[in-house]
Amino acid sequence: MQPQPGSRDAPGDKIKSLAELASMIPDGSSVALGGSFLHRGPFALVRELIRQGRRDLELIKQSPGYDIDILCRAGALRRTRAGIVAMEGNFGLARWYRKAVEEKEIELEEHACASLTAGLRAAAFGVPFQPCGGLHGSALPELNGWKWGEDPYGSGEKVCLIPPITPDFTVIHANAVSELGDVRVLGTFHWDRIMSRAARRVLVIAEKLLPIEEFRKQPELTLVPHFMVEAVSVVPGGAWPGSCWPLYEIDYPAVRAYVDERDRDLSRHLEAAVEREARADA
């Protein structure tokens, strides 16, 4: 069915500037961020949230790194539900995140990647819990108040039951979007699919805009259909200083400069990002 002019799905209606997209996320929101570590994260949006002075956010992500670290550094986070957190092997731990947790500047609900995924699945499937294996012997169920259930089929085994995790927003970085808001990701999409199904609202940052016809030719490449997406912003290089395969790799010198303990001036990093985004958009 062709979208009608002025309808909710009219081409171009969902396209916003980066500042407009960030302004849709109010203080106190819970936000699931796509990508993994330094790969294809919606980092341009994260930095714009900082520029706009957002506060009391909750971050939800299985494997955050730069995104959670810079949000902690800027004082934008109140709470996080996260699995493994690191700047990957080259740069070690996310030190601003670690400082925020140790000094109780943020509340941490620690997860395994599998338990966080189970909670998102429960929300996406509309069920009150999702079974999760692999947590036997861990302190996470007790710390987080998760319940155990017996196998109703009589094996005698118990499994941990993870309650739903429903982000207010999921924000993902994509290789391309259509004028309607269809989303295409090349390579691994990490946990972006289940995040997009679990959240109340989905926002997308994309490297480029492609004609609707391109998506219709290969619908199997659409990760998130347009009717699930509220708004998109086209920001070439928006995953910097991380990678977006196959367009660009991690900018290791930029990450090294960010984690340099001698430099505590975050504004320099944010200014460098603005300059780079402006060059990429020219």
Contents of the next structure:
Amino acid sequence: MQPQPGSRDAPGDKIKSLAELASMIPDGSSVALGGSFLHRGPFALVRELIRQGRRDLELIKQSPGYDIDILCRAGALRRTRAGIVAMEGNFGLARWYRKAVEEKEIELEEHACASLTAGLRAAAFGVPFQPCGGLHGSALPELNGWKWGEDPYGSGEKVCLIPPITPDFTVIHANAVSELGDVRVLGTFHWDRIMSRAARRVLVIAEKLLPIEEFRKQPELTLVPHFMVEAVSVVPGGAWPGSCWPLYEIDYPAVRAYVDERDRDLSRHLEAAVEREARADA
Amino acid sequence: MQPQPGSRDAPGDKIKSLAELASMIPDGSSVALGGSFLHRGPFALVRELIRQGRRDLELIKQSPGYDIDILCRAGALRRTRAGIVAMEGNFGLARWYRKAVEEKEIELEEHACASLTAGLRAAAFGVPFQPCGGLHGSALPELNGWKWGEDPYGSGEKVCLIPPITPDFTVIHANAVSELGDVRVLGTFHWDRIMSRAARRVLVIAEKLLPIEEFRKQPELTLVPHFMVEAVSVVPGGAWPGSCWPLYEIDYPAVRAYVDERDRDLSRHLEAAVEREARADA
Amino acid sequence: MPETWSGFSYIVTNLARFIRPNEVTFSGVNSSMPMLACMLAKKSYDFYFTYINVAGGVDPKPTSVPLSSSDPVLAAGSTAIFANEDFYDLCTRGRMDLCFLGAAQIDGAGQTNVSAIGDWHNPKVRLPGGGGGAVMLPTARRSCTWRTEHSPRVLVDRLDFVTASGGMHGVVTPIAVFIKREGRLTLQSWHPEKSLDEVIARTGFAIDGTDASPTPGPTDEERAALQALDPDGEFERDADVSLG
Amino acid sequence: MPETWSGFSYIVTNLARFIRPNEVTFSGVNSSMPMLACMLAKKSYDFYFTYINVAGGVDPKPTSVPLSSSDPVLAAGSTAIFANEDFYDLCTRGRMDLCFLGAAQIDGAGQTNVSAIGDWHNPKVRLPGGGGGAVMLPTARRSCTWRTEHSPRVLVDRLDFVTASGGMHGVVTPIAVFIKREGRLTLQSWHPEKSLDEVIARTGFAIDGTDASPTPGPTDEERAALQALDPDGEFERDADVSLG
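Switching from the form predicted on its own: structure of the form predicted together with its partner chain?
Below is the whole assembly, all chains and molecules, this chain first.
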């Protein structure tokens, strides 16, 4: 009754180690990361990219925090398209990100969260631009060279047109996956849904593997169907030091320790990460 | 622990009889109807509108069938924006709809399903037009006076711009509602989601009332949150003679009987409808 | 001579043959024959493909074969619900490999009319309307359509109305399979119990039969699968297909 | 003289007072004080309003008060998940009644800068960035912001960068409440332990205090609610607000 990967019932095996998953993302890729601030981000994958010495990445996310900060700290980033950047959870600004922008180590395309979503929608809908509400009076459109369109139906309204944003990869941290690659997320899915539709390729880190029968019982809970997902890795606790609802909360001492370290060296933090063991096993 | 309607914990009572729900929709309203063909349509409400003698309605739906046919048969419709119209389920064309268009009893704005969705998106997103993929070479854009837009970012691509479609009402047939008006749908939600976001007002018919605690256990299953819903009516079997997954299938003999009656008279069909008793109770 | 390969079986089987390994294939409303084709392919072809449908199903395990091709039973056993907005977006962004789309009239360029017979504003017959085609035909990687009648009033030189235009890949009738090549529908094969001349005579647009040949008959697996899907012949009776 | 109404309590309480019956009110990321304001209003005001937040919650029943204002516990007990795309669309289509939006600098027209201190291209301080404001400020029916510092470098005559412009309705600092009238932020009231002159002196844009008066002190219900939400004073310490 269970589909066998690689058979007529299912595509080939999608389950990879974390290291294998990270190795699919080459230097220079643009990567959209799911979650928001310290919540349900694919942080194990981000750390693995750093361990593997990845360079020149572009991060795309409406509200990055820990992920963008650690990538800046490791020198892995070349560019970002982001809405609002902070550590949040009373940790204030993302210090290494701030430094990277102020010292021009990375290029920033500053978005409103909704304009970034509009760009992802343009990609997901297969259209050359997406009108985005608001933005009137903001200096962001001019900064980014966004064009304004007239309403051809005569309302006199002007609307800002956002060009498509097509990440090379979207990486999501999920509560569960099926062996086929179906993705289940509990609580808010933030922008993960539209990110998964906009990207060329989708990779997933999950807390656990759930039997396919569980997905069949409640297919309504599947955020991304298996055929859109290229590979998955099961890394329990992989959103550490952030939260993954309802399984665990932010590890505040760990974030504090990350923030308080004053130099670029990440070895202590990477050493403390929950995916070490999974990595050793792989 | 349960919020009391009309208290600080919850807005006023939203539970209405079917007759009360129908009476909220005045003559001349534009109404988007959920579901698709013979599946999970708010058919009890449609019949109640006919019983109440409603006139000059506009029906908005990507794939109407029984609903548009019976409204045409009763002379309740003035106009429709629709994608594909048929009885489906081996019953072929919708005969009374066909007659109404051929004899110019109603005005048709013919859409592709996706262009109708694009119009609903424009309304839901608060933008004056929504680019819609495809439509190249189709005679529909010219027929409807839809404008084409150039890509201001220089791809040379032209894209069809659909004006907003803002129904006065969206009416959904749901598997369950909470007392507050939260809406749960099982299986596919067709276009119900975007219809609920595009409309000025949302009304819901549901198979049953579920305790609020059930919604709290799986909030991910809620398609429309309560604050977007103005009123609900509980009508078990209300999607008859269509299906409501997983509760009941199409009542093929009933649809056959509806199709086979040759005159406009609907009394036998309305008499056979499941909501009669609920109506008598109300 | 009794027909050994019914028009109904010919259409379903040849639609199924358009399905390729690992591709995403979609069947929609008013589409019993493509639905059966997808189910036939799942049963009889030794490769994986993703079957999505208008009921939101993704590789479903339907517990029965519904008369309505949009019946929610087509999502039974699915691991996800991929609802209408989602599969349309998949198509417009160029990720839909194969769409089965209905048509009332088809011209030699593979354009379709599903809107009206006669003038749109004064129709002799009002047809179902735009539906999936106008957006999916130009944006799906490949689209295929079918008709249960092969005649010059269906395969026309000039459509009464161009509802959809673009990426038509294949057309199946009870007696022929067409493939679009260099912008024109080209005869690929004909029903082995018919002749090339008959196909040409019954087609309203000009066709080149040079590279065409009789269609290979159904394999044992294809026959068995269709038999299992329609054991009582109900779909075959409803479809009412004649070789003409 | 010890302060009897702390700047922290002043801000939270006066943000809560912007909330109106039956309206849809939103609190976002980096927004502990608006989060507390919404929770305070739910506890102490005798009317219903819809509280939605960036964690997807709709009238949630959080089991605790999180340090992170986007913490998923803010969706605990919610009857629905209203995720980011959804609440932004709600706002752009004009159905969001009240948005709480952060700001680093605010000018006299109620425009905000959350992008950079100094030149955007050569920032002295790179700030969090566009976030909700650029789209929500012009499209929400009303927006309110707050600052924990009341000084001419925060309430400025001229922004270093205009991140967001439009529908600002109210601004709360530790010592004042502003309302936008006829396109300008107007002083509505000042902290009863401060003076009108001090507010004017510490504000970088010109203000008219003609119709202003001291802010009514917290009610017993407001005090009790905030005390219950922050029993150990952790939020108050983190916020580190001084009346200056």
